[in-house]
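First comes one chain, alone, set out as structure tokens in the form predicted on its own.
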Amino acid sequence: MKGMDSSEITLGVVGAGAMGGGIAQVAAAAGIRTRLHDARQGAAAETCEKIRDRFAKRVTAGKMSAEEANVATANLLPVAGLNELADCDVVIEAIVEKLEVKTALFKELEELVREDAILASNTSSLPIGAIAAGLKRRDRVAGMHFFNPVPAMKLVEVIQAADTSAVVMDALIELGGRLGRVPVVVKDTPGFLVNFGGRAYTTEALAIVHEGVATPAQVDAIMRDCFGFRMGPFELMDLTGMDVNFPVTRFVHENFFGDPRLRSTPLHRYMLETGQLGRKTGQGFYDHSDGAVTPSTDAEVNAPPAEAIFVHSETPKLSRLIEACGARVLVEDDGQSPVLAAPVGEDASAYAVRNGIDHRRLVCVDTVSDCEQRVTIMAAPGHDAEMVATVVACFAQKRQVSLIGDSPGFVGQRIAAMVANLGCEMAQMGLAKIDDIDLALRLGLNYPYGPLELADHLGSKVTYRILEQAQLLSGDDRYRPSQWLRRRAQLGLSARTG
């Protein structure tokens, strides 16, 4: 196989859709001779023309010189037949996500290309080993999974199947770097790193809405304001589309033999079945039509603010928050004022019973989350609504307030702990290096923290307690802590300890 540092390398791309076109664009711009093929007549030529237009726009914007654009354009060639890829050093497939279609293509390519050529699939979740299973030379097949839009997304997962040779892996890692991507080596597993690890963020948000704990808009606001995510989970699903994210979620869940930690909800399926796909149809979890009203995320203020509050248990962060919002923290419970607490993993009902507190006066505050911009509060069934309203009014003087239904782990604790737990499970399975798991989810999903970094941000003991309590109170093994997390929490170690 030719060295990837050679300026003479020729890359073939099969599939002229968004992914194949994106791969061809970054390859041509990187100085690689690139041939683009699509089974649909004229599609490759049409995509190449669009790529040339993008180069021209980059020149106009000062992001590319005219000379660079000319060289990149010269590197790009649409080809009508697969046989015109015969002398390529690497061929990357980027066609429909159907195993039988991919395997048929790879068998055809195997008969056309040289013995030392590499065949790679851009599949987002199908097993590379299954794609290669019927080939004579399975050792030269690997995965090279880019992310959409390819020119903007810097990650590429390089997937090693059981028979993939080290030489092929080294060559594709080098190629990924030359294409300006950050290559991360991943084991051949359903969903690889990003599509597997990314399940927790959206499925736990769906579970929260399914239980009536919060609205999609409330969930999104909490994850943006209290955990620093660029997009809330429902905004993200509307962006990618239910026709994309539901099938991937179902595929990963089924291929991990129904692991409850990967389970979605009937609402997710219903959105797909009713055509509420998100931005692409104008309606998803949000109304995207012109003039649509943005759903409210903040609790209504309809009472005077509480002036005195008793804090149950020693919780300095909660006491400081109350004082910052203008109320006085009582030294002793006066039997009349609101009682505030900051449970970890518990709901208000369980906390009240365990501590013998009058549930009518109890208001729980999530202090695991960042409270500088938004405060999340909840109360038990049968609570004193007027008293809760005074607490809302108190916090609303200085913060935005989300009032949610009673829930083990509030909203933010639950979602963050589930993201962290799935990252710990990936580390336990050895899907990639610990640093690469975090890197892949930061780059591939724009998370503010990688999942193991998030576990450390919360604290491994806190993360473990959230999950442990949620599993205990719900009876659902969805919250089963990863053994990787349990061991490190019990030993007081970082979740990133190897």
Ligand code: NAI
Given for the second form:
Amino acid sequence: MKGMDSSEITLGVVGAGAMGGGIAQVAAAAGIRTRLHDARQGAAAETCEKIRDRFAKRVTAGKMSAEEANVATANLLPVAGLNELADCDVVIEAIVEKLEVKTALFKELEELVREDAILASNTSSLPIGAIAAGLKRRDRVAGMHFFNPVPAMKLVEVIQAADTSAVVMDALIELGGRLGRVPVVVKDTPGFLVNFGGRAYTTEALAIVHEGVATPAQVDAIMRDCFGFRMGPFELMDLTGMDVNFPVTRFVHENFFGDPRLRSTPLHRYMLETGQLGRKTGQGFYDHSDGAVTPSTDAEVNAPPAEAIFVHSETPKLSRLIEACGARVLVEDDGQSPVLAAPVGEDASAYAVRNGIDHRRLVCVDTVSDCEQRVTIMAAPGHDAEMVATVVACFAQKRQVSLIGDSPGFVGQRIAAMVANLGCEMAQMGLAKIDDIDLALRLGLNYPYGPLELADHLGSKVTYRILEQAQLLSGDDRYRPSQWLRRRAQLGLSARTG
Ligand code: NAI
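Could I see the form predicted together with this ligand next, after the form predicted on its own?
What follows is the whole complex; the chain from before opens it.
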């Protein structure tokens, strides 16, 4: 297709549902002759009609000229028979997610199309290699994984199966660009980049709630305010729906043979089984019915602010925070004031024991997460509640305060380190180029940082320490650091070092 004008390319799309319709829309708008086919009679024509309406709306909104809409509409042709795709340069399949149905379609297609035509699948979970397995020519089969809604989502994962040729990959990367998408090349692995890498953010949030460390609303507020995520993990799950995110989570976990890093919690399944799917049913982790009140996440202020504080961890961020809130920093522990510390990966209990601190007066502050807007604090079991309340009141003068249960890595450190760790593992597995791993998760999931960028944002050493401590204290291999991360942390290198 190199050197060809887009108008000389003919694309076939099989499956005129949500995805096939979206792919056909962006292709026709990009000036490519597009033929849309669906097994259900009349479905392709109905979808083409809907696409024409969308073009008309774009003209009204001033996003497309009438001339462009006419050309795009003329590029779009519903076809009743599969044989009408015989002269296509590329056929993209977006039919039902069943291996046997897809393989049957590909077998039919390979008998129909030209020798040099390319066959691509938009499957979100089936191995491309398995779709290609029974075909005469496996070298011309690849994955072309778009995101929903296609016109709004810029990313396309171009998946290289074991036998896919370099020529086919090059052609599909080029086609992705012509369709106005950002193509990233990914190995044929369960969940590819986005559906695999996206597991950490939500499953770690679920683990935190499962352990009773924080509520969903508290977790969401921390991830929004301290890391700049547009949506907290529970808001995100409510948006995608438990009927979508639970099966994907289970699929990825099973396909990595139960790797504990990818494990979800019973609560996730319970939400699905009880029909609390999220926005689509009006109830998920949040109540989405009209007039529902958003739960408050900030710690209540019910004590006078602490006036004097002893700081055990000498971190400039913590001292600055205390000073900003108007408390006096004691030079020596007076034996009666709150003792503040900023552990990395440890919980308050372990920190108190390791440092010989009176756990009743210890209040831990997460200074790894950004604390310009919101501060997360936690204390050990048996803490002096009145003393903790004076620290809450002190910080509440200048910041929002999240008071959580004792946890290795608080909330922010835990979730961020788990997202970063999975990104490091993807780099270790060579699933894609480092830049592409970051790009894919930013574009595919709207993350403010890619996972390797997030590791560097925390610092590779800090990320490693959080995970090492969480693994040590919990005894859970879920937190085992990626070897990619360990090497770079030990050598003092960026997580993005190749
Ligand atoms: P959909 O259910 O909206 O559309 C599927 C269409 O395929 C239907 O119109 C159906 O009549 C047609 N179809 C079924 N079997 C056929 C056959 N043998 N030949 C021709 N047409 C056939 O499904 P959707 O959501 O568009 O998904 C399609 C594919 O895209 C699936 O493989 C899915 O995993 C994948 N995908 C879906 C995403 C999503 O968010 N919906 C995101 C990324 C990938």
